[in-house]
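The chain below stands alone and is given in structure tokens; this is the form predicted alone.
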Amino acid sequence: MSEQTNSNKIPEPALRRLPWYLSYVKLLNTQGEKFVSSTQIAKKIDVSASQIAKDLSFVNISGKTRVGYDINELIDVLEIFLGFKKLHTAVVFGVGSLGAALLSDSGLEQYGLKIIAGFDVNKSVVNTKTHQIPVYHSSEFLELNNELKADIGILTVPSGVAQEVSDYMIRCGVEGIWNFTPFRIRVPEGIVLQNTSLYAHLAVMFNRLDQ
């Protein structure tokens, strides 16, 4: 089996599709299937078989003629390529309803993301635990991250302080930010930023419903 762990050269649309393939082949694996073709995946994922084959060429795995891809091998290669087998530690800044929900989502760990602490300024949540994960005052992060060594910061604070909190997390050693706020924060070169705007996705859905 050949494997590739560097996803820098893969186009982002293709990278976003790979977890869809992984989810489906994992389902097939639980059903006892041993092989899957790009045509089979295409029927379920609504992506053309040729596009699937092209996407999978980035992970450097080859299917067998008239047989397809070995499912166990495909799962292993995709999980390594997507980084799901390497555990990343993260903290959540802003333990409101969304932040608390993320702290409670133990399923993230199977995809390589372990949330180890929450941070907030609200006295009602500071020094409490959510899903057994401690919540500290935001001002303690600089000192605590010397021990926690979190490399990802999850941003769920109000938009008005999003940039300020982002800058603070970076000064404290965070190397990547998963931004759930509607505010488009700016980060220095070398810091990985992923924006996930629930509101933007809602706007697209509402707009299409009303057409």
Given for the second form:
2 protein chains.
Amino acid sequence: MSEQTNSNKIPEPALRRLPWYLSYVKLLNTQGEKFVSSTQIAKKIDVSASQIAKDLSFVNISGKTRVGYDINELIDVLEIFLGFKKLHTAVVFGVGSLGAALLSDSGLEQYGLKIIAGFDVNKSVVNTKTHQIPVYHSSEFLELNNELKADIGILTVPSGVAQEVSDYMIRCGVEGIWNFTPFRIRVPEGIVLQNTSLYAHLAVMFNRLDQ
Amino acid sequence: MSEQTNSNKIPEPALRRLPWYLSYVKLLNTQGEKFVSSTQIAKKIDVSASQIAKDLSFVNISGKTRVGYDINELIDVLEIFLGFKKLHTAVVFGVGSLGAALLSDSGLEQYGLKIIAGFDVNKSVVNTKTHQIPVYHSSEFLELNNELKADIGILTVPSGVAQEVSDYMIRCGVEGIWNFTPFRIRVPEGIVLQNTSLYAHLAVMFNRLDQ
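I would like to compare: after the form predicted alone, may I see the structure of the form predicted in complex with another copy of the chain?
What follows is the whole complex; the chain from before opens it.
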């Protein structure tokens, strides 16, 4: 029962497509469907049936001839594989507008991410709470993380200090950095880095819209 | 003076890299630097100097031999090219935790996105304000958008209604959809679609962390 047997091999693009399948089969589930084939998924999602079957081969499920995948099983297996069923803890560095917004997005918890604290150097937010989540001075993290033991550091500081703050969070023990700044930070080997620059996505939209 | 002369040709991956360069040269600017070469940028960012030079060839700037690009000029030209200097208007459909978080992220405005209204069907949020931004009933958008004339519809509804709400926003006149749901929506030709699934990014982190 090792759901992650093949996970070493799953390439990031495949991994990123799995949530699309999950989202669609959850919808089918609410509509009372019991089975789904990769061909059916392909019809709704802009990915070929063979690619879908290949992507799903990384998770521990096998479809049945003619009927396809058992939807309940597929949802379970995908949620476990994607880590949504296990709660990971995170801290947010930089409680400006985006950081505070993330602190108030309780929806992340449904997907397995629990934000347990915020950190900032700005006196106006240090020692306050945002949506019940305490905000501390950044310098306190080194000591606090002995107890907090946060898995992930969310980076929403100004670009100019992004690298420095990322280095600090890693020194304090986080194993993954979720970088929301447009700055390309570097992390040592063994540390997981995920970049989500909303501004880069905006730039793509604007460029396409303005043509 | 047409900054977007070549923009028809810029591929999305190049476009997504431009904000990284912008972010870095803005940092250099605050440090008092005047010129920067693609080699210098390459040293700080995980992209080759030749790729950087190629990416920058899409924007209207030319480097000078030996000294490189004028930093002030590069910042200006990139901000214009990326659409950050022109204010685009957006509405948010689905004022749940993520939608409300986006309404409260005033930082987006610095990057050229002004959120002017929220829409929802939930009585507990309709006719309220979130960070001074009014929230209306979704059904009112068709009429309201005659005046609002929003460029972009931000989609933060439950996955099950993502396609339907996207279709509705397009019928009401938006030209771009920024999809934050994990659902793969489809849009007609001519409509700009940008997918930003935070959950897909989370899934990648979790999978890498849990190995």
